[in-house]
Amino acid sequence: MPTHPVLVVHGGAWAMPDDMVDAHIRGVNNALAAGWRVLNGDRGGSALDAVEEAVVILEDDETFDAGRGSFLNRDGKVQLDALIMDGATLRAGGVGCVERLRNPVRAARKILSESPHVYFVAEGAERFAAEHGIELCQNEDLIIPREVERLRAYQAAQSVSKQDGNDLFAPTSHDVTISHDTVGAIALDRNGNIAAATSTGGTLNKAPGRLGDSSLIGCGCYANNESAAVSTTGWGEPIMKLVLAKWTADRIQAGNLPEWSAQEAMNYLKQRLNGHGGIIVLNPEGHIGIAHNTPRMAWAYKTVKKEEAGIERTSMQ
């Protein structure tokens, strides 16, 4: 039986400031409307399709964490983690420490679609991606200057902080303040499939080989058709922790609504391991639920009936 297709996708939660609240809005907007040409064209295409297309556009991107314009490490290099699932099959790519890949979801997609296995890190990965069709580029095509004076930025207060013996920057007292502008999209298509994709650059002067949760099934991302598709944006470390896409996800396949399981992921994020982000999650029903416990979260969905974007959302829909 034919179901009405939904797109989810959002830009990052952090305190974001008012001067790049525009830029949110306007990229998301454009990673719907791109997903949306493939979710709801002619042909009706598949939710696998519309999340991979969204998240490029975000990719693409600078505005985001994602692609070019991502935050550096603590070397000055660009390191890219993606993954996309299938809530039909189970079947994911993921890719982990990436330095030479403009868009990361799509060498995801090609491990979805073309390989055995499941995930590929770092010059695997980008073997793989090569090997599959996807031109490699220079890490320098994916830094951008903000980024650099960002990073310096961050370094020299780090120093400033350590020789007055404080540690305001150790991992238990995450800044809130400092982007998280991880990408993500949830679809269910024509035929009830949904699938999810998230791809990040991650943190700010995060160390050579760091990986957080945006890439890792059940982390920052997961798609059933059982129970849900989930990604997520924030702190890494306490998402992982947490498993917090797939314990969504159950909740949802115990029979709560998505827009309750979204919040409650978030009151449990904070209250057991003090974290921050937020969520987007879709049932096979086609229910959506964001949720967020930063000041600011970007998002957008359509329906057929329905399209709207934001950037603050305090009540659930």
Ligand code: ASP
Second form
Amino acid sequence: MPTHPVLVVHGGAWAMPDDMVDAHIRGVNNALAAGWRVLNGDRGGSALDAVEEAVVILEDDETFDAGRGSFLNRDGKVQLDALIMDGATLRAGGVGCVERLRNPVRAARKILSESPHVYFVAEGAERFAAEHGIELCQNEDLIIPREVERLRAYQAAQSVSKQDGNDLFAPTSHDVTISHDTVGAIALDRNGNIAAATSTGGTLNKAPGRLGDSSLIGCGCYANNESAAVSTTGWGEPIMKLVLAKWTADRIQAGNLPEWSAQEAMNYLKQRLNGHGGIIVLNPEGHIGIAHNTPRMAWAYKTVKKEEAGIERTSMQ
Ligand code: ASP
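Please could you give me the other form, the form predicted in complex with this ligand, since above is the form predicted alone?
To see the whole picture, the full complex is given below, headed by that same chain.
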């Protein structure tokens, strides 16, 4: 039975300052428009194509921590992670710690479509991408002055804090004022299939080789037609430990609505590991959930009847 398409995107969850709100809303709206053109065009594209196109727009937008303009790791390099997953077949493609791809989600999609494997990291992922027609860039092409300055300021504060014997800036103590601008998209197409994609530069000043939740199946991204499509953002280590995207999908498979399940996931993240972040959720019936336990989250969604974008949504819809 044909279904009405639905698309939801996000661009991170944290205490976004007022002067960054417009850029975030503009960014998620642009991604929504691009994904919707695929999903609701004449040919009624697939959910998988729609989430890929939406995430490409977000990766290309320097507002977000994905693609060019991402946070720098401790060595001053951009290292990117991304995952895309098809809820109909459970096919998935992931890349981790890539340094020479402008759009890691494109490489992830190639893995999903053209490889018997599911996940590639570092040079092996870049080699796979190049062999499948994706142009490699230099790491410097992904670095922007804003992020060089952000890393410099962070590392300077860290060394002052260490001299004072203060552990405030240790990598394990995160607070919501540290930006989390990971991006993601989830979609339902006319054939009733759902899909999800998440892409990130990870966390500021991360150790080289550190992989977050975003590109791990069931942690930062998940899609299964029997339950839900999910994308998360936030402090990755707690999200990973809780396998939070799959945890949320399981609640939906058990009969709960996405609205409730998304909020429950944020409560669980906070209560169990004092984690923070945001989540978008969609079931094959087209019900959506958007929740965060941070002051703000950039999100936007569109259905055939309604379109909305925003920055604050802390309670159940
Ligand atoms: N979850 C991402 C990570 O830990 C960061 C983020 O969402 O901004 O890599």
